[in-house]
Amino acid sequence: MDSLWFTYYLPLIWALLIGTAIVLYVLLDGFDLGMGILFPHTKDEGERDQMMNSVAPFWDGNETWLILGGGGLWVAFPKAYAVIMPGVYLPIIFMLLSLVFRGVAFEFRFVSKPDHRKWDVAFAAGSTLAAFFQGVVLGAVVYQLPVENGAFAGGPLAWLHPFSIMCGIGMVAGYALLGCGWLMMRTEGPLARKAQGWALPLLGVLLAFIAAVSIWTPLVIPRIADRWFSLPQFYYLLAVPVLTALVAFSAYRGIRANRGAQTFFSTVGLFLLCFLGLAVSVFPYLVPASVTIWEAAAAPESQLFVLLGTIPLLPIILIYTGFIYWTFRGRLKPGEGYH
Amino acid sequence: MELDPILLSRLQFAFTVSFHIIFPSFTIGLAAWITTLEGIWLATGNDRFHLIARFWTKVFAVSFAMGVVSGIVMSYEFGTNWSRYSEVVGNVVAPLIGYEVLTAFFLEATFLGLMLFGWNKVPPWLHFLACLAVAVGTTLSAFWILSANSWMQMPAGHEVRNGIAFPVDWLKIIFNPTFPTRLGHMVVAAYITTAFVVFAVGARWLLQDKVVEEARIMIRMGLGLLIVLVPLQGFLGDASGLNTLEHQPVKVAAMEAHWGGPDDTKGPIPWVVFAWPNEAQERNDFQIAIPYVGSLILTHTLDGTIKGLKEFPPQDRPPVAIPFFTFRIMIAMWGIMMLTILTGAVLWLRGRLFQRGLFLRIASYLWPLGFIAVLAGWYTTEVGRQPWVATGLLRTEDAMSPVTGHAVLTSLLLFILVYGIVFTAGGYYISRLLKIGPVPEGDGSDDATALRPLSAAQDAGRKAIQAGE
């Protein structure tokens, strides 16, 4: 187990498999959470049966992907997992509390009408709220934790601050701007079009945290300065933000044409060149400044067992998971279910 | 005020496991129910299975719900609250709980969408498979918590180096000593659980008068599983006691508040039915013990013995007093469960099962036995490990995160709160959904709301309003 495969090839597998989970979390479960932060724009009972409806069978299995991305780091990054959790603890406790209102917002809401009104609450309020601690935690770790002897060393608010708040807000703007795409994309009738509505100011705000981001963290972070700005790579980097662009303009057209496919996946577009862009940020590290991922990884053995498994498995979750979408597919109508 | 975090850490712990343990016991049981209700329904076309099986898989539903929120705080509290924990033993307890995701959770929560959306959606066949795939799914995230579980309490088949566990041999890992039996207890009891659900209400509906061949059916499934199950967790519990016996003595001289000693080596031993242990002076207050039969439960013999807790250095003891009263009050309950199946066991072969009559009102209230059995058995196992966190290799108390004792007094009062919101209404709602019980096709409220889980309690709360409740 001591050969260069298994002490550097290995982690670096596991790094993109996390970084695969995470990925297919946030577009899963980002168009579900965003249909609780738009859910407060529209007073209709109907339209937001609807909206609700239309991301009902999925969410359970899209919130998995969460528990995948946070076990998994357990399993390939006990080192890592053991110095963000605690160094994000209180917006990790909100973030899952938020999580627990939202999601049985989806079984009560019905349960309780006409008398429903909590639970409209509860649903708003915690997909925002869940997806506004999301992103303070990613915002958190890049800036940069407290460590030392390879354990956080902080105070309880040590994730407190401008840009994590920042960050958060970055991902309430995005997740509503995917349930937008999703919306214009699955439903008909006057939620489609009100959709469209929301989607521009949304794709603005996005974007202005995207430049935020990419100005800031150079900035104040000398690392990422010189990663970004070095020759030569700065021409090979000099790719990512060019596709951006391109890519935000592809969201711009989709909006204004009213293609909800085209907006739906240019956001997953800038959401990957986010996390490409995150992704080149950090590297080598995990929990950045301190522990890079061969120093987090688990031992090779216990890599090399779940990757076995992992293998087979994956193909075949996202198998059965492209099956419920299929199931479920096509437009649904004001009034309509799926029944 | 100095706040102890590991102290507030524990109780946060075992607040939110507590509340977890209750609905995965529940649906584990219930999604096999509802796939064996689909499986008769296809086979033999009796649509009252049929609306058996809708009428439950709403209350899954529900149950689901709560189980899913309240079992993603746990995938996130061993790295917040324990991150030692998650270092030390890391490398070999999380695969066990990768594998879990991978191979129990994707299956359960993906195809829970088909189970309670796809009933018009794909032929009959093909939504039994999707039954099925969940409840293969609870099924197998029992097998892989369980085995994680029971690793902490007898860790095998791994080497310590620089203090961090290593596995050596997975085979050993998953199947560790204690595993095997621990599961057969955990599964029964979560189908006895279910059962006597099921059972209880089913006793409900016949003194109703309402639905009452539905109800006919469910207190036969019920009890008849029941009738098999509760005399098998009899065995399968003395066998998990043996092998707690074998493999954590102090644990079961905790759950009898055995202090022995070297003047007390000799068997026999009494089985103490009543005690105040008293832990600072190494005895019990106030006892009230059957002579003899200690020795019988715990060796099978008249006259065997077995570790006293002063055989065990203090540090190393686990508290007595919650294990030995959880214990008994998990023997309590399957005793009368015990009880239960015997009288009903008499009153169907005389043929007088479905009378309206003591028995089936005594029924109607039994509901919480497996709940409270299962919630007993945890604390008493769990409890009983410690001080040890994996029993051996790491002390609870170095098992913490380092956070402060107000952050962690600040999320344990949030989680009090919000889970005394949450599942106060979730169980309201589902008292409700029982109190109305299935509506059967064809009057239109069913097909006009299908589309949610709930819808049918929905229009039970409105007809319940209607009706000047």
Contents of the next structure:
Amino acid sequence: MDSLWFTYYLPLIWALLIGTAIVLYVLLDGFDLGMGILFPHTKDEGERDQMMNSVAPFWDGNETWLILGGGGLWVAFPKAYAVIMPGVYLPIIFMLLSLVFRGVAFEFRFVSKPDHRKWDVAFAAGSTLAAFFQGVVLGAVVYQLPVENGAFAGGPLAWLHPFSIMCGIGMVAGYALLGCGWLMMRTEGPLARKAQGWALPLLGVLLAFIAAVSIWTPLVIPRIADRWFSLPQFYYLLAVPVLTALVAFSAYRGIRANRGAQTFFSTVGLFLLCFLGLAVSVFPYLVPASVTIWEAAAAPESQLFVLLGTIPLLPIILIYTGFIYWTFRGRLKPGEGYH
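I have the form predicted in complex with the partner chain already, so could you send the form predicted alone?
Since only the chain itself is given, any partners or molecules it might have are not part of what comes next.
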């Protein structure tokens, strides 16, 4: 029984931890990447300051979850890491460089005024490209990297195909919609009204990409089609698209009624449902459809050792994150800021 627990349940626990870290990163860092994506849509200097100030207390702490997700994959599932990383080295490098430029721009934009235009460009471009390449990486992995004998067997551009590009554009639209919901919820004045105007077209774009992915993947990947459309699981999984439609309608109602919290959390719900659909489609593979969770797992002793260090830290990170969001709650008026 003890051996079964170690070999079977430890990989599941780690997969859940890594999946949770990735979801938290997407949700928490998504809205502040959305600020940069939306940045070029206003030329008003005060509104741009307000956008950056609305996320100033949170943006760097949000990236903690990216480190946990990537580091956890390397430690707990080294075989999957060894297959995935060679396949997506270039988009990962592009994403990290974009995050660096964005972070530097965030710090230097305010102190370099009035000569700060280059930092505006760096902030907008870094945010947009980081979001795009995150979607590209996700699309490349889901679409199945070429694997032979448990090793990556493709070239440096194996990640570059229409599906991954589509996922990249969809991620940009999703992050921008999260940013709109955040601005509607956390700011006052003309900027909040502009965000309401941006949100409705972005919702339409995001839903179009969700529909395209939902149709494309079962058409080209028989394993996913069998998972979703075979009986009797079809009846159980039907709840996912139904809930997606209901949450999308909630987001639409929130935008039309100018309810920022409803818009933001409905968009969060759309992301969560998309991740649920992804998990249903790929489980139990970490490298679809080549390496399962158990095949990719490190030695149980290694997983347990790192898990014992991770578990005490997670509540601390969550409490600290909650404290920061509670401390800086409320709406940001024009001219106010934390920077």
